[in-house]
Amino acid sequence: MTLLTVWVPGDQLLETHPALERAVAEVGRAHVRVVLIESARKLASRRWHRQKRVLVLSALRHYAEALRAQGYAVDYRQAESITAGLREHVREFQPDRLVTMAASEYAARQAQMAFRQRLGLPVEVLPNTQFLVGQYDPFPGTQKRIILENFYRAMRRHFKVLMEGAEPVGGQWNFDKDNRKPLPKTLTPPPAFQVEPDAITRQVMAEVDADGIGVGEIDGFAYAVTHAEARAALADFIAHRLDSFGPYEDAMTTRHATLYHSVLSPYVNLGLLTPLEMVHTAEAAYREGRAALNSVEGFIRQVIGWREYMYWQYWRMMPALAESNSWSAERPLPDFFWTGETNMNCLRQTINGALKTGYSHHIQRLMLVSNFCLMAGIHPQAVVEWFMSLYIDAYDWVMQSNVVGMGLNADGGMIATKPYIASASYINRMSDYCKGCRFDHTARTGADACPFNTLYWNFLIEHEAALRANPRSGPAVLGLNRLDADERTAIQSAASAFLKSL
C-alpha cells in the first residue's frame, strides 16, 4: 500500500486543504501522515514581533490537535529548518511520497521545487487556494500595467460578489469618497475582538518569553488560533464594527487602535479564514440591511481587490521585486523605528502601537509609515524588514508588494500609479495626532516645522521634474508654484538638517 506524507506549512492552515484532500482521496487516511514542523531557522531568521511568533506556533499546535482529532496521524516536529525536519520524517516513516501545496512566499516556493533532490522522493506540489487569483487569473499573462479598480471590478464580476446581473450593486463600483471621514470626538468605537489565551497559547507565551528574541511586547496576547476562534471575530467585526467601517476607515486617533477595522488579516493570511468567507459574510449583512453598502464595499474592495492585487502583482514582479528602488532611496531606517522614541507623536503613537500588539491599520501603514519613509529616502528593503519584523499579518508577499511598490513607489509606479505623499495637513486633517505633538503642522521651515512639512516640500523639489511627467502627480507638484527661490533653499537646508540627525 502505498503511504503519502502531507506537508502543511505554518502559514497554511486551511480547514478543507488540497493536499490532505488529494491524499486522503488516493489511498485514504488510514496511509497518510501529515507533517508539521517548527523551524528553529525561521524563527530566528529576523526579529519577528513576539505576539507573531505566538500566533503562528500556536495556531500550528491548535491545527495538529484539530487534525488528530479528525482522525490524521500527525508527526509535528521541532527542528533545524523546514529541510532537516522534512529530513527526518523521511528517514523515519519511509513514505512513498510527500504532496504539499505551493507556498505563498517566492523563497519558500523555490525551495519547494528542490524537495525532490533534497528528500529522494517523489514531490508533488499543488496549486495554492488560499488565494483567489490562484483560481482565476483576471489578466492572464499581461506584461501591462494593470490598476488595481479594473483588477478589482474584474474579481466582483468573476465571483459574483456585490452584483445585480451585470451591474454593481447601488449603481457604482466604488464608494470611496464616502470614506474620508476623521472619527468624531463624541464617537467611541467598540473595544477589539479579544481571545483568552488557552493552554497551548500560554506554553507558547512562556516560551517565546523565555528565548528572548524577536522584538514587541508578548503581555496582552489576545489574537484568535483556531478556525473557530477566528469566525467568532469574523463575526464580532460583522455585529459590531463593519457598518461604520466605511466611513472612518482611514481615521487615525490616539483613542482608539482599531477603530472600527475588522482585524481579521492576521488569520486569512494564516488560512484560519478564507476570502470569499469572509466577502460573503460581509455581503450578507448588506442583503439582511445590517451594515451599509459603502462600508460592506469597502470592507470586500479590500479582500478580493487590495489583497488578491497585491499577491497577483507579487507573482508577477518577483523577484525584480525585491530589487526596485525607482527613487534611489539609500538612507537607513532610523533607529526610532525600534523603539517608538521620537518627538512625532503620529509615529510616536503608531510604532509604539505596533509594538505593543503587532498591529496598525492600513492608513497609519500608508500614509505615517510610508510616506515618512519615502519622503526621507529610506532604503525599500529596510522599509520592508521593518514591516515584516512588526506586524502579524506581515508575509513577504504581501510585504514587498505593498510596501515597495504602493506604500514607497519604489517600483516604477507598475502597482500604484503615483506616490502617496502627504504633509501634516492630511494628517491633521485625519487624526488628532498633531494637537498632541510638538511640532507645528502648520510650519514648512523653523525648529518647530513639522518634519513631514518639512520633507514633503522637499521630496517635490528633489524630484519635480518626475513628478510633473505623472498627470496624477500634477496638482501636488503645482503647490511648488507658490514658493519663491529662497523659501526652496530654506526647506531643502532644513531637510538635509533633519535627515542628518536621523
Given for the second form:
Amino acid sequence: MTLLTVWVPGDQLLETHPALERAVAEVGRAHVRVVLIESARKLASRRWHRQKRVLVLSALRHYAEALRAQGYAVDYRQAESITAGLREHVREFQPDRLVTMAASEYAARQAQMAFRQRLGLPVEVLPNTQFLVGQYDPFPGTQKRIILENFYRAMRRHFKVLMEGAEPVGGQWNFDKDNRKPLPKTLTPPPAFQVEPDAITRQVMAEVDADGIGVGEIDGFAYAVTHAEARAALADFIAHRLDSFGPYEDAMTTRHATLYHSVLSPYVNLGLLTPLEMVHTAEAAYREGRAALNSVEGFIRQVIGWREYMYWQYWRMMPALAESNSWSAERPLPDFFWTGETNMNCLRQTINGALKTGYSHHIQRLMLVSNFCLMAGIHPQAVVEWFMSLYIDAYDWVMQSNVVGMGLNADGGMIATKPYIASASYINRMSDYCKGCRFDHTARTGADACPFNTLYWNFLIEHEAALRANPRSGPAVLGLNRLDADERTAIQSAASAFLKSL
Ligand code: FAD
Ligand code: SF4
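Next up, the form predicted together with flavin-adenine dinucleotide, please; the one we just looked at was the form predicted on its own.
All chains and molecules follow, beginning with the one already shown.
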C-alpha cells in the first residue's frame, strides 16, 4: 500500500489543508502521516520577538494535537532545519511520496523545489490556497503598474463581496470621506481581545523565556493559538469594533494600542483564519444591520484588497523587490529602534508598544516608522529586518511588499504611486502624541524643531526633481516654492545635524 507523508509548514495551519485532503482522498487516513517540524535554524535566524516565537510554536503544537484528535498519525519533530527534519522523517518512516502546499515566501518555495533531489523521493507541491489570488488572478502575467483600486474592484466582483449584481453595495466602491478621523477625547475603544495561555502555551513561554534569545517582552502573551480561539477573536472584533473601524482606522493615541483594529493579521497569516471567512463575517454584520457600510467596506478593502494585492505584488516582483532601493538609502537603522529610547514621543510610543506585544496598527507602521525611515534614508533591508524581528504577523511576503514597496517607496513606485511622507502636522492632526513630546510640532528648524518636519522638508529639497516629475506628489512638492534659499539651507543643515546625531 502506498504511504504518503504530508508536510505542513508552520505558517500553513489551515483547518482544511489541501495536501491533507489530497493525501487522504488518494490512500485513506490510515496511510497518511503528517510531519510538523520546529526548525532550530529558523528560530535562530534573527532576533524574533519572543511573543512571535511563542505564537508560532504554540500554534504548531496545538495544530499537532488537533490532527491527532482527528485520528492522524503525526510525527512532530524538533530538528536542526526543515530539510534535516524531513530527512530524518523519511529515513524513519520510508514514505513513498511527500505531499505539501506551495510556501508563501520566496526562499521557502525555492527550497521546496529542491526537495525531490535533497530527500530522494517524489515530492508533490500543491498550489497555495491561503490567498484568494491563488484561485483568481485579476491581471495575469501583466508587467504594468496596477493600482490597488482596480485590483480591489476586480476581487470584489469576482468573489461577489459587498455587491448588488454588478454594482457595489451602497452605489460606491469607497467610503473614505466618512473615515480617517482622529479619535475624540470622549471616546474610549473597547479592550483588545485576549486569550489566557493554556498549558501548551505556558510550556512554550517557559522554553522561550529560558533561552533568553530575541527581543520584546514575553509576559502578557494573550494571542489566540487555535482555530477556535482565532474565530472567537474574529467574533469579538465583529461584535465590538467593526462598526467604528472605518472612522478611526487612521487615528493614533497614547490611550489605546489597538483602537478599533481587528488584530487578526497574526491569525490569517498563520492559517488559523481564512480571508474569505473574515470578509463574509464582516459582510453579514452589515447585511444584518450590526455594522455601518463605511466601516465594513473599509475592513473588506484591507483584507481582499490590500492583503491580496501585497501578496500578488510580492510574487510578481520577487526576487528583485528585495534588492530595490530606488531612493539610494544607505544609512543603518538607529539603535533606538531596538530599545524605544528616543525623545520623539510618537516613535517611542510605537516602538515600546511593538516591544511589548509585537503589534502596531497600520498607520503607526506606515506614517510613523516607515515615514521616518524613508525620510531619514535608512537602508530598506535594515528596515525589513527590524519589522521582521519585531512584528507578530511578519513574513517575507508581507514585509517586502509593505516595507520596501508601500512604506519606503523603494520599488520604483510599482506598489504605491508616490512616497508616503508626512510632517508633524499630519501626526498632530491624527494623534495626541505631539502634546506629550519634547519637540515642537510647528517648528522645522531650531533646537526644538520636530525631526519629522526637518526631515520632511529636507526630503523634498533633496529629491525635488524626482518629486516634481511625479504628478501625484505635486501638491506636497509645491510647498517648496514658499521656501527661500536661506530657509532651504537652514533646513538642510538642521537635517544633516539630526541625521549625524542618530
Ligand atoms: P486591520 O487594520 O484590522 O486590517 C484588517 C486586515 O487587513 C489585517 O488583519 C490584515 O490581514 C489585512 N491588511 C491590511 N492592510 C494590509 C497590508 N498592507 N498588507 C497585508 N495585509 C493587510 N501586515 C502583516 O500582516 N504583517 C506585517 O508584518 C506587516 N507589516 C507592515 C509593515 C508596514 C511598513 C506597513 C505599512 C504595513 C504592514 N502590514 C503588515 C500591513 C498592516 O499594517 C497590518 O496587516 C495591520 O496593521 C495588522 O493589524 P490588524 O490585524 O489590526 O489590521
Ligand atoms: Fe512625533 Fe514630532 Fe509630534 Fe514629537 S512633535 S510626537 S517627534 S511628530
